[in-house]
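A single chain, nothing else alongside it, follows as structure tokens in the form predicted on its own.
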Amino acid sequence: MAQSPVEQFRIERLLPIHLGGVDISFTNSAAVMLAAALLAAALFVLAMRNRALVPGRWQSVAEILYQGGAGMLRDTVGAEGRKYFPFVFTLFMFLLFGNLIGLIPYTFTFTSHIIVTAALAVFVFIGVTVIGFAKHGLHYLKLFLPEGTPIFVAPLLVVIEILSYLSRPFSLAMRLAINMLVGHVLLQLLAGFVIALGVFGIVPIAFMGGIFLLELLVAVLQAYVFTILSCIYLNDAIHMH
């Protein structure tokens, strides 16, 4: 029987652990998350261990990633966002490595699970909301009613702005999870065609190669989009516009 395209997203217990009736087992999803964190850290530790004025290959990769993350935060938030760089850069690297690892056959794509992306999105949402109130106090509520709004449209605008604000974690989580889910399902379906067609599977193989390159681009782009939107929300919390 052919394997279902969604079988690759099934969470499996690698180390069953139950504590007080609560299942806290170490799963394939947790294993890949740990691998993503360790590989991201290892890249910078090893790349910068013998840093030189003229960077080598791995040092160049590390510097490009670092400068890209710093530029992303600087362009969206400005100088005031510098203190939040460790979190923003860690978020980007974690998602990037998670997406890329998921492209390796027989691994697991934890960013295709809405529970994972939702947890990250809610953490970002709560974080920027706390920052907004900590910096502006109750004046942060003015974010929902821009200055100069005519009084007769104010009630409707406030409702729209609140709903838009509350939808941020939902859209942030869904965008990443769905993009990773759909791409991997498509690759699985094409792989099934290749096996079924045998020697005539050369066309699906060629098409599959193109889809894989596209998925590679999507993996990088979706990590960037999630992070840049988080920066934009952070900018709203700090500058209220």
The other form holds:
Amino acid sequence: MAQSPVEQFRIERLLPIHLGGVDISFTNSAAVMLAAALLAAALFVLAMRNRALVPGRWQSVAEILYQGGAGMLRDTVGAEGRKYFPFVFTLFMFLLFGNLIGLIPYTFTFTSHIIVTAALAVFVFIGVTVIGFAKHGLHYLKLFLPEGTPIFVAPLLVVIEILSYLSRPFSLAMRLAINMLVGHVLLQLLAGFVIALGVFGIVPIAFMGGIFLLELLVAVLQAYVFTILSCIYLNDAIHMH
Amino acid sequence: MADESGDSSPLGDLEARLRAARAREAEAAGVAPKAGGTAAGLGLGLRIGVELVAGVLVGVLIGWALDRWLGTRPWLMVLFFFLGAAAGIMNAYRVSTGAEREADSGGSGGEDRREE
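Same protein, different condition: the form predicted on its own was shown, now please give the form predicted together with its partner chain.
Next comes the full complex, this chain leading.
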């Protein structure tokens, strides 16, 4: 029972595959990712199978999620953002299901691994940059020099602006991974106290109940934050404020 | 997001929702997107802390890489540490002013890049 609090984040190879010296084994992380993608797809396919004017329970869930995603994109990017809806919504559902599945005991939280969130963040970053250059050409570089800058601070400001732009994928990836990591470590630590304290273990159990509810909120909120920040970056690329 | 979809009279409610949706369509066809709401505000608030750390991290990383490349250890790292900190503070400042403007003018969300 004396488990390390970070034991839960260990990657295990479920199906070892080596291809040309590269380890591309099917791991527990990959399995949960697959489960998240399949569950998200299944929710929408099954919920919308018999569509009704007055939605049933599952159809309501699907509609609320859809409206939430569409509203998020509309509020931040506006009408031009509509063609990116499939990507944004897929990202949201993938992260939402990943975070929520991670809260089920004995599962694995792939969003707690910074390499996973970093890959998603870098993908968003590159995508947004490409969209920006495609839409504005070299004018997109004006993003790094706000209008009305005095010429003698311009070189300094450009460097700072570029750093600020480059820090986007870092902040995006770190926020999600750290939030999930901290929550899960905290729960594991409290669970350790339950056994150590014997009868008084009821206290940490009560704490855990509260923190679990908080983690539920964090799971939804962080999926939302990751997605809305992607939308905000997209808005910057399209409208170039 | 969470709308009170139809326990009482779903169809009467649908009329209202249709009207709201049409109003949104008209608005979207016009100019500015609408304000984000509390959830968006909460999201913006959560950005600030990480934004500071990310700025410094990127600065140090770039400085370290440039030092390795040019052999000027440790001077560029020191320089870029401060530049990165400046970028982080600027980002955090933008997040906060963007949120502020959204609250008092009801303007569009996420336009946290226009300054001065």
